[in-house]
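Just one chain is shown here, as structure tokens, and it is the form predicted on its own.
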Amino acid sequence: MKKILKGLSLYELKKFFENIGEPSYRAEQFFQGLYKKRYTSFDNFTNFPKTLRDKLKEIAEIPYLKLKKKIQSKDGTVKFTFSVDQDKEIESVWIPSGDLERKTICISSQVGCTLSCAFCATGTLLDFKGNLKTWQIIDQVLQVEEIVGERCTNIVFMGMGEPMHNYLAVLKAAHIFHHHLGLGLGAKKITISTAGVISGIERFIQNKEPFNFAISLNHPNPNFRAQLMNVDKKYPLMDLLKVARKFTKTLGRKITFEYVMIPEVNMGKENAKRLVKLARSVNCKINLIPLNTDLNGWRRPTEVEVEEFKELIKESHVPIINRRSPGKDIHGACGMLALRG
């Protein structure tokens, strides 16, 4: 079987060119060809010597993933659809801000998710068919970039799936994005989010990983956030709680609690106050986020209800995101990737 070098670490690629008898600068060349000038090719490697890239051709490849469809909503969101194996598809999202500075990439983590939040399309009508690797995870911003002809400014693991089920990988990819020889992406371009799988940001919090993060929280009542979110019963809230003002407290930043905003469900005047109590014993800002999908006969917000709810959690006085829903026309939208649109 031929070693797939997409994906791999710098060291782990400089032991590879070692073990074929190449200098270790070899891995350099590689990494950068790879990500930075973005070759697609052995052939393309035109600064090894022929004798080397056809050594390469024989013993290793560069796999990529298969766009199967591409759909663009009126807002500039483009959701593209890939074929991982046979029978294995992922979703990710090209979603521009409307001045053009902002220039977002949403990626998944899993096939399907090994959660199944109430709210979210993914994990409540796909079955869970495995985890990705660090290239499939890499090779859809490679291939989004591509397609629409322009290079992100954020990347987002917000997609399909529980990233910290899969931490080796996106952290691998994380890194990737990030290295000067890579795509060359500031950490804090790079956000990492968890439904509260708290093993997840233990590790994050040890290794003192410098990528943004976020916990989608949902509902500040412990009792009903296990209604809306599984996870919940194995990680209870107020143990995801004390977990976060440990990752704020170690790593001297903000983290963001994501909040989908569901009427006659987490959007009371007592669930606000719950809200802002919690917020105030946390460094953290909140990304508030209008429901998506019609799962459970649950409707999304109308504008004027997010802004009352918004007002609700001023007190609070954390920074407060409401970044809308792009792509909702076209099943983009936080909460809707589930393979149709």
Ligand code: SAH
Contents of the next structure:
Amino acid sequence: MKKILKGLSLYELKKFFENIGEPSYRAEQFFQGLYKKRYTSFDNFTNFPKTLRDKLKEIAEIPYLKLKKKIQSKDGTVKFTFSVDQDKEIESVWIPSGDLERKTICISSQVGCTLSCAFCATGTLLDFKGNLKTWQIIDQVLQVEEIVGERCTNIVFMGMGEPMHNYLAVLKAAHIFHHHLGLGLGAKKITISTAGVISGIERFIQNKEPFNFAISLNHPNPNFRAQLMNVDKKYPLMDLLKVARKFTKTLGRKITFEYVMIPEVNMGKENAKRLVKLARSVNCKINLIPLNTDLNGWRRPTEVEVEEFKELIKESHVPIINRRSPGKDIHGACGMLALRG
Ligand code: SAH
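Any chance you could show the form predicted together with S-adenosyl-L-homocysteine (SAH) after that form predicted on its own?
Next comes the full complex, this chain leading.
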């Protein structure tokens, strides 16, 4: 088996080069070649002697994800389907913002998801087929950028899967995105999102990770959240809020709560009041996302309903992020990954 060099940390690369009798600065050159210069084969490393390149070809490899499908939305969003290990597929989404300053790539961390949130297509329509490896997480960004011919400004771990269930690979990828010899993206430009897996959040706090962090809250009532999100049975809302407070205190920064607005389920005055009360107890921002699917007979809220709900929250002065959820016509919006088209 050839050694996969994409996705190794700089430290691991140094060990690799030392083991084959090469100076450790080769690791820096290699890391930079892969992520900064975007080399895709050993032949690109003309800064290495030919003998070393030949040796690397024999014992190591630089794998890449195979593009299966690409569809572009009217709003500029592009959804990519990549095949992984022959029979598995994942999706990644390129999301340019209207003013063209922000270009976000939304990436997957697992093939499918084990959590089956009632409103999310990935969890309800797809079988779970395993964790992605670090290189498979990173390559989504490298490939998408190569295909669209532009560099992203932001990366969000909000595609398929639960990042906290693939913690090591996800964090390793995030550090390579952040590293100055890697993609060199600011830590605040990288957002990791969880459905509320407390063990992972604790780990993130303990390691003092520098990245943006979001929790998908989705219901402000401890008696009802578990009906939407199975994960609440294991990690109940009240415990989740406690760990969110610990996050903001220990790391000294805000946490984001994502809230999928589902009419007749988690909207209306009563829920807005509860959401505000809860949000005031944590140093947070709220990201309100209109439901994008019609699973369970639910429907997308109307513009008026969305505005009304937003107003109720705004009155409380809890900060709200106005994120669009573009790409609906290509099933590339939040919670739609796995719906064909
Ligand atoms: N498992 C992680 C990462 C996926 S993020 C998490 O849950 O945070 C996907 C985001 O899209 C989550 O905030 C989720 O609440 C939201 N989402 C899921 N299904 C949706 C839908 N049908 N409409 C709108 N947003 C949805």
